[in-house]
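Have a look below at one chain only, the form predicted on its own, in C-alpha cells format.
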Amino acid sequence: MPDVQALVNDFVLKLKRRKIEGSHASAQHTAELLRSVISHQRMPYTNQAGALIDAVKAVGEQLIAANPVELAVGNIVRRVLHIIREEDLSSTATAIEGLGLSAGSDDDDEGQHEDRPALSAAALAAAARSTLRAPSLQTLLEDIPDSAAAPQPPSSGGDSEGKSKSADKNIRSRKLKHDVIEAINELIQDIDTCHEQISEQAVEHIHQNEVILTLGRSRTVKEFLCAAKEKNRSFRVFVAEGAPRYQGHVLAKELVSKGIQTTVITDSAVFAMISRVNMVIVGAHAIMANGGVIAPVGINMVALAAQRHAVPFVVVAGSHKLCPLYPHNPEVLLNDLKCPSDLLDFGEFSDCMDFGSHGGSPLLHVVNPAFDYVPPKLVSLFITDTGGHNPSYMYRLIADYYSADDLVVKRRSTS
C-alpha cells in the first residue's frame, strides 16, 4: 500500500509536529485515514475480520504513538475496531441463519422442519468469535476436499463446487470490508454533525435571563450558546478570558456578533463574579470511563468555584471525546507542556541567568501546561450528541462504542 503508508506517514508527521490540534481535527482526520487503509487492505481467504484488526492496530499504533497528549486519535482507532468486530458478527449470524434456512429447505418434511430449533445467540455469537481466531490445524485438515479421503469418479461437479465456495467466499469478504467503510463513513457524519446535534438541546437548558459563565474558546460552547440565541432566548454571558492563550476574547467577539450579551473576566476573577452565575458551560478534551473531564487548563478552578456556590457544572461535548481509559492509566497520567513564551519574551530569560554559580543553567523555570483533571463529582451534566447523561453514566454509554479487547491498543504502543 505505497499510497496509503504515504498518507499515514504525513499524519504521523503532522501529529508529531502538531500540525493538527483539537479533538474534533483529529478524529476526522483519523477517521478518514483508516477508511483508506481499509478500502486498500487484502483480504485474505480466510479470517478477514482479523486481517482488518491487525491492520488498522499497526496503523493505530503509529498514530497514538505520535501524540499521545490527543486522546481523539485512540479513540477513534477503537471505534473502528470495535465496527470491525461488530461487522463481523453481524455477518456470521446472517451467514449461519442462511446454513440454517437452506438445511431448512431441504427437508420434505414440514413437521420435522418445524421440530428443529432455532440455532440459539450464544451459537451465533460464539461462531462470530471463532472467525476472528486463525485456523487451527485440525480445521485446516477437515477442510480438504473429500476427493482426498475418498475416490470419486471425474466430474464437473466438484470443481464447479469448489468455484462456487470461493465465489462465495470472496463475496462476504468485499462485503466485510463494503460494511465496515459504510460504517466509517457514518461515523465520520457524526464527527461532522455532533456540534449540530449538540446545539440542538440547548434550548432545554438554557432559559430567559439566565447568566452562563465559560472560560477560554470552545467551538461546541459557541454553537450551543448560538443556538440558543437562535431560539430568542435572552441571557448573558461570562467569558473568563483563558490565559495564556487568551480564547476568551475570540470567544468573546464570536458572541457578541451573533448578539449575545458578553463580559470578558479575568481568570482570576472567576470566584467573585460566580455567584451571580445560573450555570456554568464549558467544553472538553476528552471524557473518561470514570466520568471525570480532561479540560482546558483553568476549568479545573472553574469546577471548583460552581460547586462551593451550588451552580451546575455542565460539559457538552462529541461522543468522539469518550475515552474508555481511566485517568489512572499511565498513558492518560501527561500533560502537553506548551512553549514557555505565551508567559514570558524569551528577552526576559537573560536577566533570569546566573553564569557565575550555576555555569549559566537559569533560575527561572516557566511550565506551562495544557490541561487540566476534572474529578466526575464536579460534574453535574454531560451534554453529548446522544443526549443529556449523569457523570455515572458515562461507562455505560462508553460500553456500546468499544470493545474490551481493544483497549491495548494505546498500552502496547507505549511499552
The other form holds:
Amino acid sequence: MPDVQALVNDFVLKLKRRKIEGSHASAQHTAELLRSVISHQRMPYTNQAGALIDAVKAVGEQLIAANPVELAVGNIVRRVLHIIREEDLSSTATAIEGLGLSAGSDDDDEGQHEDRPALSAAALAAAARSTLRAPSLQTLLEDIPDSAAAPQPPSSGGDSEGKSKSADKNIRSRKLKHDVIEAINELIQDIDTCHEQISEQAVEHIHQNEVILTLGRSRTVKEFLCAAKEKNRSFRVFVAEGAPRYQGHVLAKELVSKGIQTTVITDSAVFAMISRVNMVIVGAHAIMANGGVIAPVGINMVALAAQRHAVPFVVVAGSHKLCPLYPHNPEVLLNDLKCPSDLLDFGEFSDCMDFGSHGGSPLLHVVNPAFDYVPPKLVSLFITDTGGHNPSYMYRLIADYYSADDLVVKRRSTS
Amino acid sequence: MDVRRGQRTVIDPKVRQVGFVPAGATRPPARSHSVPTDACSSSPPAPELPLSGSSLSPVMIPPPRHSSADGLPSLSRSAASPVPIPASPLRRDTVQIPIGSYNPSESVLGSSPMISPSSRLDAVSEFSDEVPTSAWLGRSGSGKFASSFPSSSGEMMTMKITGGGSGGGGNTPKSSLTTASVVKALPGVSEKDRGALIEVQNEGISKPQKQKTSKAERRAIQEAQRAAKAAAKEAGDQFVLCEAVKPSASSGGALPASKQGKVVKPSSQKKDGPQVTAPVVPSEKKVGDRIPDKDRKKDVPHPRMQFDDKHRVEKAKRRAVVNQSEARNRVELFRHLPQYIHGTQLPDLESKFFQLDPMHPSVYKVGLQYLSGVISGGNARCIAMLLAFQEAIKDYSTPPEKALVRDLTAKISSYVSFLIECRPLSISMGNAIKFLKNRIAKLPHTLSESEAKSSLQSDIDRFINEKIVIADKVIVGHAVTKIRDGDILLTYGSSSVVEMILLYAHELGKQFRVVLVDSRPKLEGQALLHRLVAKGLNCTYTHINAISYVMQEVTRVFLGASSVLSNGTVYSRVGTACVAMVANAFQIPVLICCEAYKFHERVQLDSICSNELGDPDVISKVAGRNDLNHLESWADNENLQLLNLIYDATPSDYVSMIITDYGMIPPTSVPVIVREYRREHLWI
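Next up, the form predicted in complex with the partner chain. The previous block was the form predicted on its own.
Below is the entire complex, every chain and molecule, led by the chain shown above.
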C-alpha cells in the first residue's frame, strides 16, 4: 500500500504546514484518508478488527502528531476506531447467532447446550454495544451481564469467531471491511450535513427582532443564521470582525447577501454592544469533554461580556468537533501561536526585534494566539447536530461517539 | 460657638481625607514640588481674587485639609494661599456664617437666599461632608445669587421683618441676617456693579442650560409673575409679602434673568398660583423642602443634543460652519448620535480658511486638526483648544458698545460650537471650557481690556499647567508606587499618562515588562510601542482579542480614561471595558489613571446613550492587508452597517482604583472628587 502511505504523508505534511484550515475540512480529509487506508488494508485471516484498528491507529498517531491542536483529526480517528469496534461487535454477534443456529440444526442436544452461550454472546454483544452507546437506566435494568461484557475485548470475539468458522471467513472479512467503509461513508456524510441538521434548529432559537452577536466567521453560524432568515425571521446581527483574521468581514458579506441586517463592529466594541444583544451565537474549534470550548481568539472576551449582561452564549458545532479529552491548561497547551506579521509589519519594527540589542533577548514580543478557551460555566447552550445540550452533558454525548479504549490513540507496541 | 468652630477645624483634616496616599511614597519630588509654586507665583491671582469676589475667594478648599489629603503641596492650596491673607474682616464673616448655618436643618438653610454663595459654599461643604449640598455648588449657586442678591434695601427690611414675624424659623432669619451684613460689609464694589456682573456671569454660565427651558415656558412664568404682582398689590398684606421673600429666591433661581425688583413678587405669585389653598406657614415649610430639589435639578448637566430630534438637528445645521453630510447607512441604535461621512469636509473647510471672518485662525486650525485626527487624545485636544483660545483672546478687541465679558463669552461659545462641528467635545474639554467661561464671567469690571485679556491668558496657562501638566506628574508619582520589580503591566491603547508612568518607572530602574494591547481601527498602541521600545522597555504587543491569553501572566492593568463619571463609570477608548472585564475575571487589579479635571458629574450606565462615532469606512479596510477587501463593494448595501464606536463605559466594579492628582481613590469616591473639584475650579 505505497499509494496510501503517500496519501498519508501528503496529508501529514499539509497538517504540519497548517494548510488545512478549519476543523470541518480537516475532519473530512481525515475521514476520507482513513477510508482509503482501510480499503487498502490487507485483511489477515484472524483478528481482522485488530488489524484494522492497528492500521488506523498507526495512521492516526501520525496525523495527530502532525497537528495536535487540530482536535478534529483526533476525533475522526477515534470515531473510525469506534466504528470498527462496533462493526466488529455486531458482526460477531450475528456470527455467533448464526453459529448457534447452525449448531442447533446440527445437533439438538448440543444445540441446547450451546444455545445458551450463543444467545448470551449475542446479548453480550448487544449489551457491549449499548454500553458504548449509553449506559442508561434502561440498559442497566435490562442487561444483568453488563459487567461481564465489559472486560471481554471485542477483538477476542473476532478471534474465536475466526477460529471456529474458517470456511466463510473470506466473505465475512470482506463484509467487515465493507461495513466499516460503509460506516465511514456515513460519517463523512454526517460531517457534510451537520450544518443542515444544526440549522434546522435555528427557528427554535431565533425569534423575531432578535439581536445576535457573533465573532469571526464560522460556517455553521452562517448556515444557522441563514436558515432562520429563510424561515422569514427578521433579526439583526452584529458581527465582530475577529482580528487578526478579519473573517467577520466575510461573514458580514455573506449575511448581507442573504438580506440579513448586519452591522460590523470592531472587536473592542463587543462590550459596548453586548448590552443590546439578545443572544451570542458563535462557532467553535472544538468542544472538550468538560463542556469547555476551544474557539477562535477573542471569544472568551465575548463570553465574559455575555455573562456580565446575562446574554445567552450559544455555541453551534457539528459532532465531529466533540473531543473526548479533558483539557488541561488549554489556553496554552491547545493553542497555536501564529505569525506576528498579522499584527505588526516586520519592516516597521525590524530594529526592535533585533536579538543582539538587549543582552540576547529581544525587547519586543508579539503574541498572536489562534484560539481561546471558554470554560464551561460561560456557555449557556451547545447546539450540535443531535440537538441542544448543556455543557455538563457533553461527556455523555462523547460516550456515544467514542469508545473508552481509544481516548489515547497510540499503537500498542506488542500487538 | 467659637469653641465649636475650633473643634471643627481640628477634626476636619482627618474627615476630609480624599483618597489614600502611601506614607513613604516615592514620588518625583523635585517636579511636583517646584512647579506648583512656580505656577502660583507666576500667575497673578492674588490681587484680583479679592476684587472679583471679595468674599467669594475663601471658598477655596481649606489648605490644611488638602495638604493632608495629598501629602503634597496641593494645587488648590497654591491657588488658595493668597486668599486668607488680605481681608481679615471678610474672613471673619465667613467664619461667622458657618456657625449660623451649621445645624441640622441644612436644606432650609440651603434655600435661604441671602447668603452669599461663596460663604455658603464654604460653610456647608466644610462642615457637612455627608449632606448633599451639591445644589449649592456650581452654577445654580451663582445663578440664584444673582437673582436674589441685588435686592433693594427695602427688601432687606422685609427680610428683617420676616425674622421677627415668623418666630418658628429661627435659623433661617438668623443666617440671612448675617449674610445681609456680609453683603453690606463688602467694600469697594458698588451694588449696581455687582448686580450687573453677576447677571452677566449668570448668563454666561447658564446659557447652555437655559436654552433647555422653552420660550413658552418662560413666558408662562412671566405671565404668572405679573398676575402675582397684581394679586400681591391687592392683598397688600405685609406679612404675606414677607413670607413670600424666601420662595421668591427660589423661583428667582429658576429665572435668573428676572429683574431685581421683581424678586419679591414672583414668589408670592408662586404661592398664590399653584398652591392657593395652602396656609401660609406650612407653605413656607414646603417651599423650603422643595427648593433644594429644584436647585439640584438645575445642577444636573443639561442633556446633550440628540440627533434623532429632527427639529433641533435642522436648527443646528443652519448655524453650522462645517457641512457634514449624513452617512448613508446609519446604525439604527445610534440615531441619537451624529453619523456623518468623514473626510469630506476637510478640503471644503480648508478652502474656506480665508473667508471665515468670525473664526479666529488658531481656532480654525485646531478645528481642522481635530477633524483630520492629527490631534487626538483627551489631554492633547484640551491643551490645543485652550492654547487656541488663548491666541484668540490675545487678538481679541472688544467691539464698540459691547462689554468684553458678554462679547468674549459669545465669541468663545461660537468657537466651541465650531469645534463641536469638527469633532464632538470630550468631557475634559467641556470642563475646560466651563472653566474659561467662568473666568471670563468673573472678570472684575474694574479691569481694563488689556488687563482682562492678560489675566485670562494667564488663567489658561495656569489651567494647563496645574490641571494637566502637574496633575500628570502627581499621578505618575502615585502610580509608580504601585509598580514593583518583576511586574508585568498591561495597558491598552495609548494613554499619555500611562506612558509617562511606564517611562518614569523605567527611569527609576524598576524591572518590569509591559504588555501593550491594541485594537483596530486606530492601532494607537503601535505608536506607543515604538516610543516605549525606543526607550528600552521590554514590551509584548498583541491585539485585544488575545487579551484572555496574555492576561494570565499580567500582574497589574494600567488604563487611561477620557473621563470618569460620577457613578464611577470610566468613559474611555473603546475596548477599555473589555480589558477591565477580563482583568477582573482573572482577578488582576485595574488601575485607572485620570486627571481630576476629566471627572464629570454626569452618570452613564452603558456605552450607547452617549458616545462618539468615528468614520465607519475604516472598519471595512484593514491597513496593510490588501487581501481583505470583502466589504468593499458592499458598503452601499442597505443591510450592511459599519459601526465605529470611539468610546465605551467601563462599569465601576471592574475598577480597583482610580489614580488622580488628588490621590488614589476607589471608584465610589468619584462623586466626592467631582464635588470638591467643581467648587475649586469654579472659584479658582
